[in-house]
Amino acid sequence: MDRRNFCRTAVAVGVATSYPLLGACGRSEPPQATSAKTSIRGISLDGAEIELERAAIKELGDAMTGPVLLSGDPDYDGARKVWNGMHDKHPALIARCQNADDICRAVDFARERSLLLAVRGGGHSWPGKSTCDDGMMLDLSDMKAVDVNVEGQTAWCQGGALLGHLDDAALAHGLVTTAGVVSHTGVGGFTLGGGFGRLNRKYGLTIDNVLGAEMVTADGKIRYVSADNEPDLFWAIRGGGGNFGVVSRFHYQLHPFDRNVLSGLLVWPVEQAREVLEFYAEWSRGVSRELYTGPFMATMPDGTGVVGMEVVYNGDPTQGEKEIAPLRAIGTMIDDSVKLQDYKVLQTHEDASAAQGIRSYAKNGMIKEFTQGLVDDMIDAFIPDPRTAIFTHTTGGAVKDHGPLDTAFPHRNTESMLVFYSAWTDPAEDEEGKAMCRQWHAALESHTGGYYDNIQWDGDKTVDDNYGPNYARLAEIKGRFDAGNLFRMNSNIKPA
C-alpha cells in the first residue's frame, strides 16, 4: 500500500485499531438471579442496598411486552453491553422496552420502590450513565423504527433507533437532518444533550430541527411535547439531557438533501499544523453555512502525527471546490480525498475507531474562536500517541440563529468545540489513557467556555455553570416533573 493510501485509511480507522481487542475485565459475575428463590439484591437511588422480589419482577415481565432479563437469563450479558469497555456494569435487572406502555411500566416500577434507573437508547453514553450496578436498565435497543414523511419532510424516529438509522431512511427519500459523527450512536442521548453534526452550519444543532417528542415522564404517564403542547417541558428536553424523561418518540424536521455530497478529508503532517491551523483560524471566520470544516490533530498507528480537516460542503459541489481552494493551496498535503461522494462514507468513516467495546476517555470545551494562543497552545500541547487525539466540532452559521435562552443549550455563542479523545484496548491501559486525555485538555482548557454534556466523563460538579442562565429554568421544570430525581444517571440537574 502506498502511504497516500495507507494514510487516508489509517485517519478513516481511528487512533485505536492497531492494537487488539481484547475481552471485558474487572467485577466478577454477580450470583445468577434466575436461581433466587424470593428476592435479589437491588440498589436504591441513594445507595442503600433492599431486596427486590421475585413475584413483583415476574409481575412486571407478564406485563410488559417485551422481556424483563436477570443475571443468569441467556440474553442478560448481551444486553448489559454497552458502547465503552470501561464499564463493565451488571444491573440487576434489564427491563427491555418495545413501546412506550413498556417504558411507562419498567418507570413506575423503579419509581415505586426508588430503585436506581439507567436508561439505554443505543448505549453510547461516554461516562457509562446508560447502566449502572445493581439498579434497572431500561432497554430501549428493540425500539429503532424511522418512519419517514416525504410530503411533509419529518420523520418520526424511535428513542432506541441509532443515527444511521436516521439517516438511511431519510436519505432514502432525499431528506436529511443534522446527525452526529459516529453512526452507531444513539438518537436519544445524542439529541437530548443538544447534537452536533456536520450540517449544523446549515441546519442548525439537532435539538433546532426536533418538532416534537413522545416522553414518558417520572409519573409514568405518557406526554407529548411540543412548542404548543408542555412548551416548558419541550424547551428543556432540547439540550437538557435525559433528565427529565424518557423519550419514546422524536419528531424531526427534514431537509431537501443530495446525498452526493463534497466531502471528504484534507490531512497534512503535523510539522505543518501552524500553517494550517493559523490560516484556518482567519479564512474559516468568513466561510459560507454550506461549508463545514472541522480540524483535527492524531497520531497514525505508524506513528505519523498530522493535521487535518472534515470538510462537508452542503450546496453546489462547483461552489464548494472554489470555496475550499485557498484551504488545499496550504503547505504540502499527504492526502486529500474530497471529492463529490456519497454523504455516508464521512458519516460512517469513524466508526472503527469507535467500536464497540472500545476503552475510551473523552473531555471538551466550547471555544468563541481559533485566537493566536489556542493554535500556539494546540501545537505545543500535541501528545504524538495513536491512541489520543483532538477534534472539533464546528459550530456558527444556524447554530446561531438560536439565542441562549432558546432552548436549554446555552452555548450558541461559539465557533467550535474542541474534544479530546483517548481510546485503547488493553484495561492495563487505563490510567495511562485517561491522563494522556486530561493532560491535552488541561493545556488548552483556558481558551474554553463550557463543555458539552453529551461528551464530557467528568463535569457533573459544574454543571450549574455550564447551563448558565438556563439552570434555574431546568431545575424548576426537574422539580416539577422528577421531583425525586428517578432521572439521575446523566449531567444531573438537581430539581429545585
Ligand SMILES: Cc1cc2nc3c(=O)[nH]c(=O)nc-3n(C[C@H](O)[C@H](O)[C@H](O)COP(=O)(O)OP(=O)(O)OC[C@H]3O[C@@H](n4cnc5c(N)ncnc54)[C@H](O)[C@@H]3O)c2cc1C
Given for the second form:
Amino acid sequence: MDRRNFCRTAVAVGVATSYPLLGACGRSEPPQATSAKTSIRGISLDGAEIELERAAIKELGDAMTGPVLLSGDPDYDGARKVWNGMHDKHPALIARCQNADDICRAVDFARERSLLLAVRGGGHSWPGKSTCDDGMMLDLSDMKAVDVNVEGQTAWCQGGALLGHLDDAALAHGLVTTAGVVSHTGVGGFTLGGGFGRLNRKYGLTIDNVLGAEMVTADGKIRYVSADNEPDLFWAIRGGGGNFGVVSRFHYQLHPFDRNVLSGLLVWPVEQAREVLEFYAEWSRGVSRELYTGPFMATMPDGTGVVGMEVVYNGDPTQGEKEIAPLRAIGTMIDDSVKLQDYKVLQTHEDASAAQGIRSYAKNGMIKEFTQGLVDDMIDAFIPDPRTAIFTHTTGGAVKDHGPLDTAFPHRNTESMLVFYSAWTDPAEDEEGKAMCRQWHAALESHTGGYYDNIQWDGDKTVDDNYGPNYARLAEIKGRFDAGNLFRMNSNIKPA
Ligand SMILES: Cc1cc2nc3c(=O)[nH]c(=O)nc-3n(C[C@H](O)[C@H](O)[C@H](O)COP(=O)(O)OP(=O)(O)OC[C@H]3O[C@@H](n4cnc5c(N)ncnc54)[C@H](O)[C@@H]3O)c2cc1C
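Could you drop in the structure for the form predicted in complex with the ligand? We only have the form predicted alone so far.
Next comes the full complex, and the chain you just saw is listed first.
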C-alpha cells in the first residue's frame, strides 16, 4: 500500500510518469531558433512587455550546443510542461542547455535584456517556479549524467538529473546518499532547498552531503563553490534555493549501503488513530538513527480512513525487527508490508500516484516534538477525502548534527515536518483541492515553527521570517552575486 495512493482521486491518475534514461542525454537536435520568422514578445523582470529580436535569438541558438525552442517547434509543448498540471505556462523561449557553457549563454541573454528567467531542473516546484509566461525557461532536463567515484565514495551529478538517476548510479556501486521519496523529483531544486529523505536521520539532509558545486552566477561566470572556494556561495546554496545561480553539477558525498533494507508500511484504521499517534509520540523520542518512521493519515479511494507509519531501517535487519516490534504490537493493523526488500522499491513506490501532470497543492510546518496537543488536533482535523492527506518527513538524528547557522537551511532543531498534501486531476476541483490542504494546515499551524520552502506553495510570502537568523546573510550574498535579482523565480531573497 502506498501512502499517496490514499490521497489520489478515485479516478486513477492516468498520466504515466516517465523520466529519461540515465545516459540517454547528449546533443540531440539542431538549434531551432534559427527558424524564427519575427521578433518574439517577451516580458521583463519587472513585468514590462519587451521585444526579443530575431537576430539575437538566432545568435543564442547558434552559440549553444543545445536547442532553443520556440512556440510552434515540435518539442516546445513537451518541454514547457512541469510536474504540477496547475501551471500551464508558455515561455517565449526554452533554452535547452547541454552543459555549463550553454547555461552561461542563456544567462547572458536573459540578463542583457532583463528578460524574466525561470530555471527548470526536474520541474517539481509546487508553485511552478520553474516556468513562466513570455520569459525564458532555462531547461536543464538534458543534463542528467551522474558520474560516481567508487573509491572516493562521491558523485558528480548534473543539475537537471532526477533523484532516480542519482539513486540508480550510486546504488549500482553499493553506495547511496539522502534522496527524496519520489524518484522523478529533480536533484536541482530538491538539493538547493535542503533535501529530506528516508535516510536523513543517518546521513543528514542532502545539503549535508554536498561537497561542492559548479554553478553559473548572474554575471554569466562559471564558479566552483565549496568550503574552500567561494565559501559564502557554498553556504547560501545549501538551503537558499535557486537564488544564487544555476547549478550545472553537484558534488555529493556517498555512503556504503546495503540496498536490501527492512522497509514498508504499517497501516491501521483511522478509528485507531489515537492509540497509534499517542504511542508514536512517546516511543519515537528514543529511536535510533537507523530507524525512520513517518506517520501519515489519509483516505483510501474506497473511503476507508487510515493512519499509517512508513518504516525504513537502515542497518542490521535483525536489530530493526526488534526496534519496530512495539509498533507492530499496537491495535489491529489492516496492512503490514514491512519486510527486507530493495531500497528502490520504496524509493519508487509513490512515483505513479504523484504522476507527472497531476494537479496538486501542498503546505508544511516544522515541529519540535509530537505533543499530546498535536495528536489531539491531528485527530480532530482529519479530512475524510481521498484527494488529501497529511504525512511527515521525520528529521532529528543527523539532521541535528548541524546548527541553524551552519548552512542556509535554518530549521535544524526539529523532529519532524508535517506535510499537508492535496492532489486531483479535474481543473474544476482546483479551489476545493487547495481549500482542503489549507484547512489541515490552519488546524495544525499553531504546533509548527517555520516551514520547508520546497514543499510550500506560497512560501515566498514570508521568506525573510522563515530564514530567521540566516536571512540577513543570504540577502547580503544575494546582493553581491545577483544585485539585479535575475534569479527571482524562487522563494525570493531580495538583494541587500
Ligand atoms: C512529488 C514530489 C515529491 C517530493 N518529495 C520530496 C522529498 O521527499 N523530500 C524533499 O525534500 N522534497 C520533496 N519534494 C519537494 C522538492 O524538493 C521541490 O519541489 C524541489 O523544488 C524540486 O526540485 P526540481 O528540480 O524538480 O524543481 P524545479 O521546479 O525544476 O525547480 C524548483 C526551484 O529550484 C530551482 N532550480 C532547479 N534546479 C536548479 C539548478 N540546477 N540550479 C539552480 N536552480 C535550480 C528552480 O529555478 C526553482 O526555483 C517533492 C516534490 C514533489 C512534487
